[in-house]
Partner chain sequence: MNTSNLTRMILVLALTASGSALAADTAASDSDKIEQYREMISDGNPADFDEMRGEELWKKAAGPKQASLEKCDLGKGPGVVKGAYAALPRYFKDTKMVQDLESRLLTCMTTLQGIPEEEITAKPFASDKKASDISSLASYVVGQSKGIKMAVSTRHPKEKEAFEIGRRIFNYRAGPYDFACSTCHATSDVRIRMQDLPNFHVKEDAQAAYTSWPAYRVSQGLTRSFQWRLNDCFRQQRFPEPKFASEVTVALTMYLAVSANGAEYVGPGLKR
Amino acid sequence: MNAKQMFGIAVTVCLASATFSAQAGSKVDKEAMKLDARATEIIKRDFRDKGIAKADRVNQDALQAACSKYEDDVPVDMKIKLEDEQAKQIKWPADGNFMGDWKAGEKLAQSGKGMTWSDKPDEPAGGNCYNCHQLSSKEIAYGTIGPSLLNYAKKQGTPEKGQRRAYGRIYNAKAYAACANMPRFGHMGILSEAQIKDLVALLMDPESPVNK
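Structure requested: the chain above on its own, in the form predicted alone.
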């Protein structure tokens, strides 16, 4: 067998292997799609409206569906597009002021109330911030899903830029990171404009425990 024949055999084997891999991958993709469809069917079957908790919460929008499909690692082009779409939907304060009362913001950040079936629709939800972030150097227990927020204001550059960035991230964190774990507090109507301003004050006011 000469070198040319050996090369031809090698190419044939490689092509056959690639075809098999593509077919196997396609089969795996189809099975995964079937499982996803089945899971969605079960979720929609078993979830029911109860109080203010409505079953439509299980319906994903385009961004959520993309993050689920790619397991939070969406292609760069898609990520940029999704973030741009989310950013365009941020409703900035009409008065141009991003700061509220940091003391009210602290109470809000430490409150996990809201969004459950037993809550009343006219009762404001809490920010639940402590579940994911460290907010004070005196805290004994806090979540670590999100970064520590200690000395937040000192890390943000100018106060104006920091305030706007903080407001935007709280309003819709997915405008900055498409598959972020952080809820879209303003976008989803969980927190009001005034509440978000109070949280911005908690993060940016030099007198708040975040910056002490």
Given for the second form:
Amino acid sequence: MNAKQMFGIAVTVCLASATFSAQAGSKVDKEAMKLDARATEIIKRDFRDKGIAKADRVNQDALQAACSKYEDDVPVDMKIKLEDEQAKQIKWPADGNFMGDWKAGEKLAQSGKGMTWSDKPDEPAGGNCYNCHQLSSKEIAYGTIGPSLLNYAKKQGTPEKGQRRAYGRIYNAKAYAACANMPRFGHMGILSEAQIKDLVALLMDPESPVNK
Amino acid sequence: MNTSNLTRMILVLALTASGSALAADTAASDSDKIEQYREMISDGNPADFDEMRGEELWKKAAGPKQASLEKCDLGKGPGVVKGAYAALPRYFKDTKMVQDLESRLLTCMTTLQGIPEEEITAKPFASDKKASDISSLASYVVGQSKGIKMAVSTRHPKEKEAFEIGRRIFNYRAGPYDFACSTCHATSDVRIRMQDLPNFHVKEDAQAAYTSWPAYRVSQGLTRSFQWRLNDCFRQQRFPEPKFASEVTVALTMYLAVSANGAEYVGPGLKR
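Structure of the form predicted in complex with the partner chain (previous: the form predicted alone):
Now the complete complex, all chains and molecules, led by this one.
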């Protein structure tokens, strides 16, 4: 039984009988909480440093903890709060310009390098974008965890809106969908502002393969 | 396996290594390519060599105690190998722990043969430079469950607990990419680049994925154990390294194995 189902049962019991609800609910909750604590304890103990991937990577921030606990289905009020917190932390370009070089963006999008223990410390991370997205009709080896981004620019209201949306999504996808499966490239320091601009250009430049 | 099959297999492997056999059709997904490859070598899997090596190791006296592993209890009684893997992980009274195959082999190698644990866990996975005894032993043991239905128990409270903890680990997001196992393995019909991803929340997917490991990896020319599979997925998850045969890996294996219950075990498998 997962946390959601347990919660469901607790709610059902509450509705069925006001007298027994508190007791039954708390017993199930207690059991689940004990298991949560045990799992965290084991995780903190059983990983070790390897290459650039240090053991402290298993420590969660508040967003990661919430998405794990609710198996990515966080209650709606919590979801809104988490998204607001993430949105507040987005660092928008100081010069107000979102567009870099789409050719550099395409190279980044192709690169699957970065942040694993087999990656070298001095090698910069790539974007991994093609791992999850279709971005060009020429590249057939694309992943499907994320939506297709073909013709991205054509689907946006105005270029300004589209550029801002793309920058924000790449910088911190969780500001838009709390438990999205996409990494927070700016927030986590995986990609620099300049690199994110190159990717915005890949998505928004009419000359880029995304829009051809 | 006879010599003509062997020759054919080596030929196929050589072609594969040079990239020409599989790269021909770049539009096909990896699973299609593996299907073609499987047909080509339907008479044998290179993992057979590893199974044979494992069987020899199982029966040979080794370690400071110069003992074989023929008294090793994998859950069905001392020395019983047949069907043992299809019921693992399970709770063991002597160690008071839930153990998967590799952690149990570790117990047998240290207690029966007297081999120091660090000696085994320092390099538990095969590389192109050196075979791994514990991986070969695992290949032998799993081969003896071929055709047997997966029936992993959660009756013992410790087994149930391991399953519940495994489920939590599966959904545990952390690291620079916020990934959990569920990021890549809880949606149907998705892939990374051209690699199809099983959805462990779907019974048939979980069964097909779990029962085909350990597996011979064509791209690596090595037979890989289940502990290796988890280790490499944690690498892709941008996590630090899980300690070999640790509770984290055993609980996760318990969760996946139970998800595969009811399916016939068909490994060692063959993968890209």
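Since this is a predicted model, take the numbers as computed values, not measurements. Rigid core: the largest C-alpha set superposing within 1.5 Å between the two forms. Numbering follows the first chain given and starts at 1.
After superposing the rigid core, the C-alpha of residue 160 moves by less than 2 Å between the two forms. Once both forms are fitted on their core, the CA shift for residue 151 between the two forms remains under 2 Å. Core-aligned CA deviation for residue 62 between the two forms: less than 2 Å. Core-based superposition between the two forms puts the Cα shift at residue 35 at 3.6 Å.
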